[in-house]
Amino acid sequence: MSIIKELENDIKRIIDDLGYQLDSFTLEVSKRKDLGDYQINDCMNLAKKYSKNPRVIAEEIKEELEKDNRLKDINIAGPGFINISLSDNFLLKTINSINSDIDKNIDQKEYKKIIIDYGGANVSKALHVGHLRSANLGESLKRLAKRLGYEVISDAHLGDYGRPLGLVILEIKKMYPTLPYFDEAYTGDYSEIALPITNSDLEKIYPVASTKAKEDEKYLEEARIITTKLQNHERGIYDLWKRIMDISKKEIKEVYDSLNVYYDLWEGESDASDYIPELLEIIKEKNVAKQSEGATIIEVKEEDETSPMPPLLLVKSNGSVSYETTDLATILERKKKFNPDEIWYCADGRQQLHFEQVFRATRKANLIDDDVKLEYIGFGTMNSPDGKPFKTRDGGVMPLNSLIELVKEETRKRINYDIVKEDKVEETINDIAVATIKYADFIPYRTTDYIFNPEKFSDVEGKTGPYLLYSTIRMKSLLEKGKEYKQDNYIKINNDTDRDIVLELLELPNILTKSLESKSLNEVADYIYSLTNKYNKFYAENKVLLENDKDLQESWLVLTNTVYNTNLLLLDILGLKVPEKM
């Protein structure tokens, strides 16, 4: 538990030993630093709920409060609100507290199993940037979740089971159809025949394809085929498949790692299919299911609504299973796999439907138990200085990669090239360039679209990934300098700027319970660079190393370490590696 909610938790006993119930108690940051460091706010309601005058009651939890001494200079303002301080003792001892251990900052949760599916890139497809968000806030829920005490177990979820794939598989068809994968005759061993396809070609193939099959009625039709084949494992045509998704689930990796996200699991929509016979039957003993047109549906529409709500399709009429069947089968998967607690699945926000659909499905079929949690987490598009998205020049999805190259060019342009050993260069590039796409992703809020300006964002001065990197390499190189002297103990609070920074770095357990909550990283982007400037502040203000009271060049080392420690720790939940130098 951190040191700020055992002091909110007697506070809270105190108020409750007075006679006034209160169901939770949070120490509100105070807007009035001439008033104190925080507020309560809560003897408005008690008034009301107790019949009594409010500032009569916040005199009786004054005159309390003013027998702990960690608080100071406890005041009531207007109708009833209380202003408290934190004595320099008391911020003393929690700095030193929190620099030995930075645990002792954070609060951590009561234990749950969390599947937290994101990425969703398509097999055979190239990453583009509407690919960024899904996997970069997955991966850092998932660092924020672990660190707050959950077992999180991370899914790529690829889409590797559906018609696209036999788009694919048909144009590889037309282009070589002498290809063993396509003689039924063949008995021979599939993974000895030289596949003439690379990455790239799979990339190209697909677009090819689906031009053609909106085209044409019959190419569209040979595909359904396939598709079938394929998820009915039908030699040859699965045997073709399973190459395709060795290409190109190492490009899929590599591209991943390269934006420091990284899966427990790789499993797609294929590997839920062994699950598929089960799903059916358990749907086909609850009578949940439906025909329609020759095709199986679910209705999931409430009786009592009025919008509009379409049935889910279950199994296609040519046979075939769909995007949502494969979801339904995976998350029966999960549960006999794993039997999570929740799952969260993080998808563009025009994903909602689908994903309310399949809950509502999973719920009459009782895949799952009452008390496992379903969350869709949907966030909005990231798009370039014109306000569109993000196109390559003849009009196309931008590709990841060519994101990241574009910013990796920006980045050569600052980089300080006399400190950055020579063998580092591409490295340290990259690590900037991702911080700088990855940190803007984070400043809105996840539902909102944003504008990202590689110019802008690349810059080292103002809310910027390289300025948090920067400055968090300038405090590293500070604190090795200062190795000589001691970094023990933090002894004095010199000034109100120093204060500052101590009452920022309290607030760090508050903004990680409601980054939590909110599946948003914005409030932790913000917190880090709000702790970072006021760092910077101080920094600017003193000279650490030339100082002579040794006590407080100690103190000032301490804190420095502290602010240090809590950027790692924050940047790591955000998925920004810090480069030696820049």
Contents of the next structure:
Amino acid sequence: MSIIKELENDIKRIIDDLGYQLDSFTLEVSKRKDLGDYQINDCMNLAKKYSKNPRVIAEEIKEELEKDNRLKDINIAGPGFINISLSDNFLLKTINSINSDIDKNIDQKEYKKIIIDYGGANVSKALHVGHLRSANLGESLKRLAKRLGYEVISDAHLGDYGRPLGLVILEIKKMYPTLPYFDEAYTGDYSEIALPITNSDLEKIYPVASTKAKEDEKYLEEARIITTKLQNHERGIYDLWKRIMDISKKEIKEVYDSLNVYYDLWEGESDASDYIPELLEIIKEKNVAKQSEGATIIEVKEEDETSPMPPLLLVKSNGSVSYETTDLATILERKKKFNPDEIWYCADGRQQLHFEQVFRATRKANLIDDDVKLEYIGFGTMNSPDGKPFKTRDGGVMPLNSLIELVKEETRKRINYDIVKEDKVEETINDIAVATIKYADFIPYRTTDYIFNPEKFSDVEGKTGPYLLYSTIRMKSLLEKGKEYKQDNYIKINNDTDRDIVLELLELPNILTKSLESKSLNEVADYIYSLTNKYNKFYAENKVLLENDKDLQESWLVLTNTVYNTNLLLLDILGLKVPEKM
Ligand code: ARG
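The structure above corresponds to the form predicted on its own; please give the structure of the form predicted in complex with arginine next.
Let us now look at the entire complex, which starts with that chain.
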């Protein structure tokens, strides 16, 4: 348990022992620092509950709190607010213990097994900026949840099975009709066939096929037939699909790697297909589906519901299954393979209805135990400085790679080529560009749309990723230069600048807990900025290495080390890599 939580628990016990019941207790950081570090606001509520004067209750609590030597300057203000401060001795001890073990500043949660489904790249289609937030958010929630004690399994859940793949295969057939994949008489080994297609060809093929399908009903019908063949694992079509998968997955993996996004599982919609017969069996048994115009559907609208809630389309009239069906089958698969306590889905705001339908159908058919939580974690759009979604010059959706390149160009202008080693330049630029994008993405609450201005967010000054990286590198460099001096003990708190840093450090456990609850990284993003700013104020005010008071110098180095380690922890949660130099 974190040291601050321990203190909160003790204060709660003191209040309980006085005969006042509180459901929960947290120390509120004081807005009036001149009155104290924290404020206890509970006396007003207790007064109502116990029909007493709040000041009387406050006096009683104050008297008990005064016996605790972790606290000082306890005073009552207004109708019954209690202001308290932490004693220097307690703060010193706390920093020393956090400095030797950062877990003393984290509240571990009770064990749970979570599957996080994020990224959701589509095979044979270029990743676009919409996939970015899913990858960023999911990856960081994974890191945060793991850090707080959950077991987490991350799954890329590739879109690899539906009509888009049918369209791509059809278009390849039109381009290369003589490929043996399309020759039903072919009995040879498909792996020996040279496929004249690269990943960038694939990315071009899909839009072409998709446009044709919109304009030409016959073409669309052909694609539907191929999709069904694919889903039936028909020889030839299925083998070509596997080749497409290999080509595309390699590229997708490279993009995720460069974003510092990693998966335990690279499953896709197709992997769930093995579970579809069983899924349909269960649904039949539970009698929750019905026939409608040749298709099988599940009604998911609740009786008194007024907003639209279309039925879930389970099996289309041509026999192929929908995106919803693969998600249902995936739930079955995950239950069997991992038996998770919760499944989290990070997908953009437009998929809310989809997940609502899937979750309702899951409950109706009892696919998973009632106490297994299914959570959709949606997010808003990242827009370009003109307020509209990022577009390519010809008006298409901007591929993620192009956005990364755009930011890299900004970064390229700004790194210090005198200090970055030549063989590290590209890696450094990538790390900074990724930090630029990700940090900007985490500042707003996740469901908020925001504007990403590559120039502004690449700046090393301001609330930006590069600022955090730069400041953290500088802390490291100070610690290295100070190696010849003692860095063991936090002995004294010099002034309010130092004290502010210490108090800010104590906020960490709370921030991490809140962020996990809201499933948004904005709290973490604000916090690391605030901590870094406080530290940089200290850095500007003092000359640590030239300090003559050796106790003070040692204290400063310990404080620097604690902030540095905290920043590393937070940057890691945010999925940012710190370069050597920049
Ligand atoms: N591939 C989907 C898309 O690009 C996202 C997948 C989200 N996850 C899921 N289990 N459906 O829109």
